[in-house]
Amino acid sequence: MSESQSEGFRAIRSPNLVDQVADHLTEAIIAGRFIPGERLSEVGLARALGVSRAPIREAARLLESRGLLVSQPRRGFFVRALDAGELEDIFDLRLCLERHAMEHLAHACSAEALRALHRQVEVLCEAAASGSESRRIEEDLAFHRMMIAAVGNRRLLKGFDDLAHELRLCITLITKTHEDPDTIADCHHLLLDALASGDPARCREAIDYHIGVARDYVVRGVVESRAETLAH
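Isolated chain model, in the form predicted alone, this chain only:
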């Protein structure tokens, strides 16, 4: 683990070490301190976080189950590098979940739920303006989770929560589509306007566009990056 990778870490001393280590690693991956395909050094991380190698290894296994890391026999853990097919699958499932939520809420979105979503857009814009990539991603996911939670279907919400770990990797790849807080506000307000209209077709169109733009940007970027790598 290089000095640049260890910057921003702090020693961990808590009974719940594994979860805290997992949170630190997740934040580091989202922040780009570890790049896709990079091997994690158990020794370096243990030293940087002030813990033994055991909780590092357990946290890595936890992140592997969440789709953020992959393991290789006798080589250790690596940051997962999503290919175009995997990205398409993740966004396809996300679209199914959120399209269902939008169409349901078109008939049953309360004024209270809409106000809460509007407030969350403001929080998201503040996070974007703060310059914290990890905070922006979490607030973005929080908006969409609130929207799905408003449906009242616990299994639908669990499906989103299970997918959210992989979505963090995907959203990390689309930073350029959401650099400007005004852009973030505009694209999320389009969703809210569609919900307020009560028109299921408009809601479906809005969420298809919202997720489709992100999907197309990410997949195109991954394909172009791989083509450049092969060319060299």
Contents of the next structure:
Protein chains: 2
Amino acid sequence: MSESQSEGFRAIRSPNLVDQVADHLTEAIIAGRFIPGERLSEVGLARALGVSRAPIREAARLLESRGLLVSQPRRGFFVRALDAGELEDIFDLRLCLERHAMEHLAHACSAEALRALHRQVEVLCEAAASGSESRRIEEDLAFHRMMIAAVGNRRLLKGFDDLAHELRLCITLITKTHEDPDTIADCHHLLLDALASGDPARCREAIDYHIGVARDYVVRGVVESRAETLAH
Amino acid sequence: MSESQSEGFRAIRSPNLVDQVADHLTEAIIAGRFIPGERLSEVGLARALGVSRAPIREAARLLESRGLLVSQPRRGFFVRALDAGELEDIFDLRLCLERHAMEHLAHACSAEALRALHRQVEVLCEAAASGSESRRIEEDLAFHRMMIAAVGNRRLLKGFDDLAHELRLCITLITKTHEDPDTIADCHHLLLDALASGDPARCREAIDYHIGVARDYVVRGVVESRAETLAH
DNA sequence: CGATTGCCGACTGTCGACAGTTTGCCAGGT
DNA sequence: ACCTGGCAAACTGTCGACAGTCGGCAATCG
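Alongside the form predicted alone that was just displayed, please also present the structure of the form predicted in complex with another copy of the chain.
Zooming out: every chain and molecule, the one shown earlier first.
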């Protein structure tokens, strides 16, 4: 009876100030609108966003747990600055999570999940062809997220989501380069073929290669970006 | 020159109210002093701890990011209640992280780290012999933490630390059973021998077995505990 | 008698304010 | 020229208070 009125409705998103602030800050950081290592003034942000300090602080805590900010007691919050070592760490952990997902899916991937992943690759290629770097990155992350979600372990997924924020942070550091849609498609179809084969060893090999490429891409980008900065 | 004065010193722990509250709450939750699913009253906690609500809220956010609490908008914070599925997820993620660590250490474990791990097993056995269940658990976790720390990836370690809190949460659910110190020693020496052999496959096998045993131990404990509750 | 509606208490979300600390700066001494 | 000490501004940590919201209970209506 009460069901009759709940069709086609979706719970309205509570206008939670904390979440809004967190989204704003996340977007600003990922867009590179802050210098890495920059100190965030609570009062400054509060004034800029037209809210009090309490939501700012809670949002900052949230971003700290996601690795986008670091806090020093009595000093405040700072935008996370990544050095080469941390970059390696991030990709190493990514490898850890995605390997696990791939090996799990090797012998437990539903046909439907595989189809959905195929569709997502198409979306990704489309985004790559559109020329929008940010869209390409989001759809790429969405593909990997979808893959990990297929495992059905929410904690694994949460780990990836946190990592994804840091990955975006890495990517903001690098000079933008266009990547060929065909290459991207091949790269991801390799993963899907490995999954379809059901061979764990092949899956592992495929994801190792895939993430190795991504890591080299980012590391090289950061090096170039840094060289550029020095030349400047 | 400034280096000469920083030896043997450790930063003074700021009497941060938030951290103190977080520690208090963590301890209380892990000790099982709250019913899983119980609602935490901010004002109640604030009064009980003699502080205002702001530090309580921030500490609660911290514990939420660690998976000890869950928050519902406009409703507040609740103690995390784990069902069987989440338990599986936790151990699956643990397997993911520790496999990665073991495989990494298989071909990159310093002799010193190995010695430290051996010493820790001794400490663990001592704790087991002492009969204190909580000490045994802490030393066991300390061993695994030490192993993961040896990889040198701080993000991996952070992932494990978060997971460790949830593992403690699992363990509070089970009825306490005494475990033989010798069995524990064997169990961990198996890991160390695998590491010393430098064979990745053997390492993987060893950690799979080890965590499988731990998972069965906890799952069985929870089932028994639940049966006990039903009988009661 | 069952379902619905309006009200009440308790609680969370948010705010402005105060106290203690950190930081940058300038004067003074070596 | 360098280091030291102290001062002032700005900031963070913490607090108490107010407004909006949620859950439960009783009164009302079918």
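Here the rigid core means the biggest group of C-alpha atoms that line up within 1.5 Å when the two forms are laid on top of each other. Owing to the predicted nature of the structure, the values given are computational and were not obtained by experimental measurement. Positions refer to the first chain, counted from 1.
For D208, does the CA position differ by 2 Å or more between these two forms when the superposition is done on the rigid core?
No.
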